[in-house]
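One chain comes next, on its own, written as structure tokens: the form predicted on its own.
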Amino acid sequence: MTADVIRFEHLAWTFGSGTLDAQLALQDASLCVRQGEVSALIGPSGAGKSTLVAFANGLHRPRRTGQALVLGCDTGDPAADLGALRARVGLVLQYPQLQLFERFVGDDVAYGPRQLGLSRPELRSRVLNAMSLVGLGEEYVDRRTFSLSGGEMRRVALAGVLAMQPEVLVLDEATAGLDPAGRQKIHELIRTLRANGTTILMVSNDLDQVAELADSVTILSQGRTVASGPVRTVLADREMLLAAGLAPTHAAAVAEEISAHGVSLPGDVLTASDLEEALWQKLRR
């Protein structure tokens, strides 16, 4: 059985916590990530996705109530050793800025991976290499950081995060701000990681990715986990998501309107692909 990377149960957490301005962002949170598989959290603006898995590598640690598991280390204790932690999971902010700070792109991308003594050349292919996986070629390391566009900003943040070849990345809204051939890329980029063994949690609210990509997904609606499954099973129930305030996906929206004007398809549709699939079979008969 395949173990489990990152096991949240029951967290609650509340910004400025005994002040006049508090304010509730998780009251029953739980999800679970299996090693080597890409997991999903999905949910409305609002729901409290940041900050849920801001407990993966120990930005929020359970205070009064709940459990954060990942990798064997519950970061709940205050023994646990946040650092060593860090260097084994990735994390890639929501708002890439925020964790940006060198100002030039190949410095920025070197600060992780040089404080773990790497050799000038190793510490110079790993920089290179992980550019080249987000789309940036060895031109962008001289460019100041801050003249970037947002989309190349998010790309300079997620290169810094996998110079550090972490066993378990962590992508909030990863594709937000990118152009089409961008978000290819970066779709790629995790298709490849997963083959290559890296485990990956990602944010989004676009289904179809999600239904692209993702082996698992976990549904937040205001601060409850509502659902959690395969992906197959939990994106096919569209009461389910429209309670939660989320749409089907694009194939699916058009799998249901072709039925409601008398060719019926499956009602487990969910890709372009399954779409494709389902239409020919339909051909067939």
Partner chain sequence: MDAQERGIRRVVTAGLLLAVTLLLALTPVGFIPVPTPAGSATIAHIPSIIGGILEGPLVGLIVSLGFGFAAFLSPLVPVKDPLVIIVPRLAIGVVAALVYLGLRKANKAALLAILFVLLAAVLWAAKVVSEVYLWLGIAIAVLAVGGVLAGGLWLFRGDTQVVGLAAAGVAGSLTNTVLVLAAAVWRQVAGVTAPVAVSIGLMQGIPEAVISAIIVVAVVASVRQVGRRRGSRL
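Numbering follows the first chain given and starts at 1. Note that the coordinates shown come from a computational prediction; the quantities given were computed from them, not determined experimentally. Take the two forms, find the largest set of C-alpha atoms that superpose within 1.5 Å, and that set is the rigid core. First, how it differs from the form predicted in complex with its partner chain.
Shown in the overlay between the two forms, fitted on the rigid core, is a CA shift at L100 of 2 Å or greater. If you fit the rigid core between the two forms, you'll see the Cα of G137 move by 2 angstroms or more.
The structure above corresponds to the form predicted on its own; please provide the structure of the form predicted in complex with its partner chain.
For this one, just the chain is written down, with no partner chains and no other molecules.
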């Protein structure tokens, strides 16, 4: 049996609770990520996705209701060692390029691991390793942080989290606003990390991306978990997706269009390669 790395049960969250403009962000959200898998969290904007992933390293902690277990650590327990947890769970939030502050790229990437008390060569190799994972060569180490382009800054920020060598990586909309080449690089990175045994939770509202990368998926709508399970099962449920305010994948939409014109295709077409396969089968027949 593979262990659950992240297990959220019935979590609720209100921003500014107790004040006059309290804002309910999560009502009843549950989520489960197993060891070594890529799990996706999807939902329309405003569903509470970012609020939910902040439970993964104790940025948010369960208040009265629900439970959040991450790597066996119960973050609702006031005695939980969040410092230790944060060294094992890497969290890349939206607009990561905003978090850079050191004058030189290498120093910024080293900000996290420097606190681990590593020797200098060890630190340097970790930093270079993390930078090469995101496609930044050694020449970037001494570049000035604030002279980089937006895309480069984003990669530096990602490297800053990878340099901590987290067991679990949480990516909040890591590819939003990137060009197709940049998106492709992030996809490759996710595959590489998965092959290295890192457990990944990715937040996305791009169903095509999820269908291609993820093993399991959780769907959040208006602060509630409305579905979860293996990608193929969940994304095939069109009524549920529409009710949650999401559109099926492009390939699924095309398949439906073709079916509507009298050519019946199987109902479980999700990705472009599924569609290609189904069409070949049709043509061969």
